[in-house]
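The chain below stands alone, shown as structure tokens; this is the form predicted alone.
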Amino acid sequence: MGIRTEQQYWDSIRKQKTKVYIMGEQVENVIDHPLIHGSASGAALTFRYANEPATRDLFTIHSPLVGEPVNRYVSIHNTIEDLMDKVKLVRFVAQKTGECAQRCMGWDALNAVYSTSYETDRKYETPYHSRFKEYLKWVQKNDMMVHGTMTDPRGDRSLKPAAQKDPDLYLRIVERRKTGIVVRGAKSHQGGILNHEEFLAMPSVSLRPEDKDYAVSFALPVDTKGITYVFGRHSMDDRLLEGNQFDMGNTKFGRYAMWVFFEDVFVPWERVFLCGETEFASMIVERFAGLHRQNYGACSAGGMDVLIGATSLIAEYNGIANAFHVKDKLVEMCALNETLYQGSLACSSQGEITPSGVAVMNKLLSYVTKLNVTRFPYEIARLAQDICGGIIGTMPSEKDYRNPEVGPLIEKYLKGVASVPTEHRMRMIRLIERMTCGRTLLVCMHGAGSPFANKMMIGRYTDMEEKRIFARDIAGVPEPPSQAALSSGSAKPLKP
């Protein structure tokens, strides 16, 4: 099949028979549900742009594995340039949707499991990497939507998986058969998973030998028997159900997350890529997390591009575009935003090639990038709200605007600059509300890791002793006796 069209994607995704509950009711026509369709529309763009001449080079790449062009979202990063092109693509999609296409999770998972299965095989002579390569060939040839499924509910977070009172609070193997394994548990916060046809499950934490039943990675179709999906509510979801034209802010695209429950689900051996090798769980986690954090500077920058544009327009609609303080705030927003993007480019440009041939980002810089994402978008949002004004939290609904009795009053008194239609001003205010009061900032905070998780990893990968050596050398301070070993050559060589 090769690179699919947008229509082929829609036809495929509508055929799925997933067991889904939304607001307490089981839903049959899932992908066209108003709470789901906007997110799927964003995913569909990744197929459209792969077939358009102007964007084909950005969205496709030659795959050495199958010997033909494939959608970049199912590719393996073989070079540093591939990593750089990845972040350019991610920002482009966010600019077009104001959201996330929610396809990069699968992309990052494919690269994490490809590289980790290779190293697992080298140590244990397991068949995981050869299995995974066959799976990946099928994914690439059929241009499948694959979701990277990692986060577990985790229960009592002071306890490791095997020590939990309820052993199912991390996804685990409950039975090993000649033909495969049986798994039970759950995955939480799975963004856009119903837009996908496959998911690739991974561990979510480092594991000890006694946690071997939790060291599991596998792939299955999204609509596999025994899997139940439950919709995770978010701010403004009622507006989507109302079917209004512009009260939801983003009139075309959206995002959602699901809770995924596995009730003794069978996985055939050919779809199993890790099974008990606990020391490689942390490798999958770190590689997936690092690659995913690599995206966030670019993805957030693309979304903030939309917010900055909306803020500039609302300043014009309000008649304050030429005010010095407004211009200054817009420039500050732009500077913060480009700093986010710089982070994604930097951690990509300083990446390395793993033994499997997969290119991965610089770990330290990827965590710094994500830490910035937990901060800068909040400041950009604060400035957007400042410029927009208090109306962001008090504007009448679209239903009131359409009402024949009070609509004319809203039309008259919500007018800004005379040349701008009142509805245009209201639409822009709703978009700013959506991006500064809705889920956008929550995803910046917790998607791909909370602030402390990133700080912890920054601390782990920062060579503080190297910095101390620099300082002592320049200040002329001799090394203390306890540092004699460093002088004798046991210290890490200084980086140029």
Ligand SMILES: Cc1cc2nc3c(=O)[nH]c(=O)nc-3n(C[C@H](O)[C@H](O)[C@H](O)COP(=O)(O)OP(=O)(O)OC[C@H]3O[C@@H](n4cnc5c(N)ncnc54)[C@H](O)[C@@H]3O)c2cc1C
Second form
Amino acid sequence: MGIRTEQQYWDSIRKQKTKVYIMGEQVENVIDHPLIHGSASGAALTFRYANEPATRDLFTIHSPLVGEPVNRYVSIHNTIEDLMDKVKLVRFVAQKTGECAQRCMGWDALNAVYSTSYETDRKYETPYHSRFKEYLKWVQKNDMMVHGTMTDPRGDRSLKPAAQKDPDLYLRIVERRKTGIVVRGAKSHQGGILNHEEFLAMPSVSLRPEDKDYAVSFALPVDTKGITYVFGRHSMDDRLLEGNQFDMGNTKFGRYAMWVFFEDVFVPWERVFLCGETEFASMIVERFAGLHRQNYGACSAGGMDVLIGATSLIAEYNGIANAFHVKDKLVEMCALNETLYQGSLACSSQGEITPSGVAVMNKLLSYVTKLNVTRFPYEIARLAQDICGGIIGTMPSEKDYRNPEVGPLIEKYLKGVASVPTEHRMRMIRLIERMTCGRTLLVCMHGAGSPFANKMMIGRYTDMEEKRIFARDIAGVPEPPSQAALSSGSAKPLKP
Ligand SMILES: Cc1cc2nc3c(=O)[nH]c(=O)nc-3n(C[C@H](O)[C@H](O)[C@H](O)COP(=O)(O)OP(=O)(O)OC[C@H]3O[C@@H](n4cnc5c(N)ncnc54)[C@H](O)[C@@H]3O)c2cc1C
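Same protein, different condition: the form predicted alone was shown, now please give the form predicted together with the ligand.
Complete assembly follows, chain above in first position.
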């Protein structure tokens, strides 16, 4: 089939028979539900742009595996240039959606499992990589949407999986059969998972030998029997249910996350890509999370491009566009934003080729990029709120605006500059509210790891000793003798 059209995607996704609960009720035809549809519309763009002449080169690439062009979101990165193109693509998509296509989780998962399964096989002569290649061929030929499913609920964060009081708080193998395995547990915060036909599950933490049953990676159709999805509420979900045109801020696209519960779900062997090799869990986690962090500087920058544009427009609508401090703040927002993007480009440009041939980002620079993403968008949002004014938190609803009694009062008194319709001003304020008060910032904070998770890795991959050597050299301070040299008597302590 090759590259699918947008219509083929919608037709396929609407056929899924998933078991989904939203606000206490089981939902049929979930993809057209108002809380879900906007996010699926973002995913659909990845098919539309792959077919449009102006964007085809960015959205497709030749796959050596199947010998034909495939959608980039199901490709393996073979070169540093592929990594650079990836971050250009994710910024572009975020600019068009004000959100994201939620398809890069799967893209990163495919690359993480492809490269890790190769290295697992090399050590243990397991069959994971050849299985995975067959799976990937099918995914590429059919342009499947595959979700990357990693985060476990994790219970008591101070305890490893097997040490938890409830062993199901990390997804685990509960039975090994001749034909496959049975898994039980859950995955939390799965962004846009119902927009996908398949998901690729991975461990979420490094594991010890006693955590063998948690070292599991596999792929299944999203609507597999035994899996239940429950919608995760967010701060603007009610507004999406009100049937308004603009009170939700983003009038076209959305984002959601699901909790996913696995009640003894069967996985056939041909879909299992890690099963008990605990030492390779951390490789999958690091590769997936690293590739995801690589995106974050770029996709956050794309989202912030929309926010900066909205802030510039509201400044104009409020009649303050020429004020010095406003111009200065807008430039500050742009500088912070391009710093995010630079991070994604930098960690891509300094990437490396792993033994399987998969190109991956520079780890240290990707952690720094993501750490910046947990900070700079908050500062950009602060400046946007400053320029927009208190009306972000007090504006009447769209229903009041459309009410024949109070609507005319709102039309008159919510006017900014005379040349701009009141409704345009209200729409822009709602967009700024959406991007500075809701989930956009939360995703920047926690998506692809919390600030501390990134700092911990920055500490691990930073060569502090090298920096100390530089400092000693420049300051003219000799290196103190080692403990071994002191004990053997071959060196004397430095004079105090
Ligand atoms: C909107 C959204 C969409 C997402 N989409 C996906 C997705 O599609 N797929 C996916 O797999 N994941 C997804 N995630 C999950 C994301 O990767 C996690 O939120 C992130 O890894 C943080 O985990 P957590 O939310 O469980 O927070 P926690 O890990 O509980 O973090 C909370 C705080 O506890 C600290 N902490 C945690 N563990 C320890 C410890 N052992 N010692 C000391 N401090 C600790 C953290 O540093 C942080 O400060 C999504 C998250 C969000 C918010």
